[in-house]
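Here's a solo chain for you in structure tokens, the form predicted on its own.
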Amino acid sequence: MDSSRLAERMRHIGASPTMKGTTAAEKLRREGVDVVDLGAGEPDFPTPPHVCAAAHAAIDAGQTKYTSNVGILELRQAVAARYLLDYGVTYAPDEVVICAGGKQALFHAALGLFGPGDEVITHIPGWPTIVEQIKLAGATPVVVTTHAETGFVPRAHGLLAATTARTRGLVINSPGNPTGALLSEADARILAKEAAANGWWIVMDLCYERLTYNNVPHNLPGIVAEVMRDRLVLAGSTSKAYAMTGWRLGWAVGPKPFAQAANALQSHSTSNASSITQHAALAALTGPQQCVTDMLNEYQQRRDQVLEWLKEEPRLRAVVPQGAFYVFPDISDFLSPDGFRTSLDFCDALLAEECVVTTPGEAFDAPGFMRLSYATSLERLREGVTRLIRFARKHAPK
């Protein structure tokens, strides 16, 4: 069909570029190729046994019917309890909407809060879905670039410098994908004060919130809610912390009018999240949490080792991520007019020659960089980095 016959909004968005590597890796594996996948945006750990057991129990108990659009009461209570325990912020169950992943929670925020004529501030390098959802809402994304020299940390003064009379809100991702950068509590306090004074919304993508290293203070919900709880939306997920990506379970938390709007949107899109998954998520949030600590410790060991291995090629310069499970090295020294012109070219050739899947910086609005996921074993990470360095040195500009 002629694409010109599609809706106008489809002219301005494309498929998620972060999924390209996954598709390529699957094709190569089917062909019997030894692929090292450093592109994965999901944990390599299995879902914890007690979570799987809860899903089996839900099936055996016949919990396979529709639930309310907003999710079962017990799970909404568990989400609220977690924010109280972790951040000291009190939410009622009717301020929680259970969604099919954190992505849907953010989509509810975009459609429910922003529209034509609005500008919405966010930061790059960043997860591309945030910008695309703002555009789908009819609003204009205004992106603020963060830099490797300062750890890709989004700073309040930079975000506020991008605001105008049309600013409607800010969307913050912390820990950030692809950089692992954290918004500081001090900057969160500044943003909250200014947002409250100007009537802006703050949407916080906290899907990696349990995966932060070195106990860095990161009580962003508590700090912002203290100043402007009535214009704060939190998006969370079981995907990363509990290795539940395929289960598709997230939540949107915010003031009751927003929750009601999200409920209405969901009632006309996906209805409720999977009933079985909701019971699994309930076990994840209320059950033993050692599994989260164990995964975090393993991620930190992998992070440190990957950074050490990358030092074998000094031209692969990488910032130390403070959260999530990605390293985002600068590969600009390996780009040239006579060789690989873009990081996309570099990553495509790396896949073709060395069968290593990575994600080019262009996917995150950051040309000259690449994302390496360390959500795989140390053995495969060693192999992947070895192939990357061999490839980079072979193709380095003379």
Ligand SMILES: Cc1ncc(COP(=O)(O)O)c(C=O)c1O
Second form
Amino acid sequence: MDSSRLAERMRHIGASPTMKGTTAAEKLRREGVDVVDLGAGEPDFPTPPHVCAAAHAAIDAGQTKYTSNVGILELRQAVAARYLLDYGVTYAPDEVVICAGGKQALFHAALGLFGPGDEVITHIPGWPTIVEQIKLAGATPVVVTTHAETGFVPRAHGLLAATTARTRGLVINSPGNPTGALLSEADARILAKEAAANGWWIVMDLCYERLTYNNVPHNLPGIVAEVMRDRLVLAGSTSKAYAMTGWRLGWAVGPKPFAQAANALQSHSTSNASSITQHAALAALTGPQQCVTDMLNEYQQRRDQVLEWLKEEPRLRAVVPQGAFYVFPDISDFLSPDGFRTSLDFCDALLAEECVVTTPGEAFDAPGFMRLSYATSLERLREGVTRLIRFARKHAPK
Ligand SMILES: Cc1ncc(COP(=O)(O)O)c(C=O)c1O
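To complete the pair, please output the form predicted together with this ligand; the form predicted on its own was given just before.
What follows is the whole complex; the chain from before opens it.
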């Protein structure tokens, strides 16, 4: 079909590029090829059994109908209780909206808070959906680049330097995808003070909040809420912490007018998150948390191993991620005008020659890098890194 028949907004929006590798891998696997998939943006662990059992019980108990748009009260209470426990912030159940994933929570934030004429600041390398959602809301994304030399850490002074009279808000992702970088508590304090003084919103994408390493203090909600609770929106999710990506459950937490806006948006789009999933999420949030700790420990072991293995080829330079489950090495030493010109070319050829799925930096607005997901077994990781190093050396510019 002629794409000029589509709505004007579709000229500016592309499908999420992070799923492309997964689709290519699936095709190769169906052909019987031994693919190493380091592209996945999701845990390789199964959803914990007690969570699955709660979903079965919900079906058996007939919890298969619409729920209120904002989600069942028990789950909203459980989200509020978790934030009180984890961060010391107090939210009422009517300040919590249960959504179909953190992605929808962030979409509500974009549509509910930003519009034409507004500039919204975020940081790159970053998860592409944040920028696309700001555009879908009709607002203008302003991206601030973070750098490998400083661990890709978004800094308050860099973000604030990008503000103008049109600034309406900031969207911060911490821990960050694809870098694993954390916003520091000190920088959160500075941002909150400035945002409060200027009437900006702060939207925090905390979808990887339970996956931080070495107990680095990361109480961003506590710090920001203390200064500007009435303009803070927190987006969270069961996807990554509880290995529940397919269940589609997240939440938006924010002041009542925002929660009402999100309720209205949801009531005219998807209504409610799946009733069965909501009961599963309730079990995830209120049940034993050892499963989260166990997965986190495993991710940390894998992270340390991958970083160690990558050192076998010093031209693959990787920052130590502080959270999430990705490493984001700089591969620019392997790019050249006569060889692979871009990281996209590099990753495509790596898939074609060595059957290793990765995600090129271009997907995160960061050409010259590649994302390796370590949400896969140590054995497959070892195989994937071995193939990557073999490939990189073979094609290194002379
Ligand atoms: C940075 C970031 N935020 C939010 C999400 C949303 O996840 P979900 O919609 O599964 O909760 C993702 C998923 O990949 C992500 O990487």
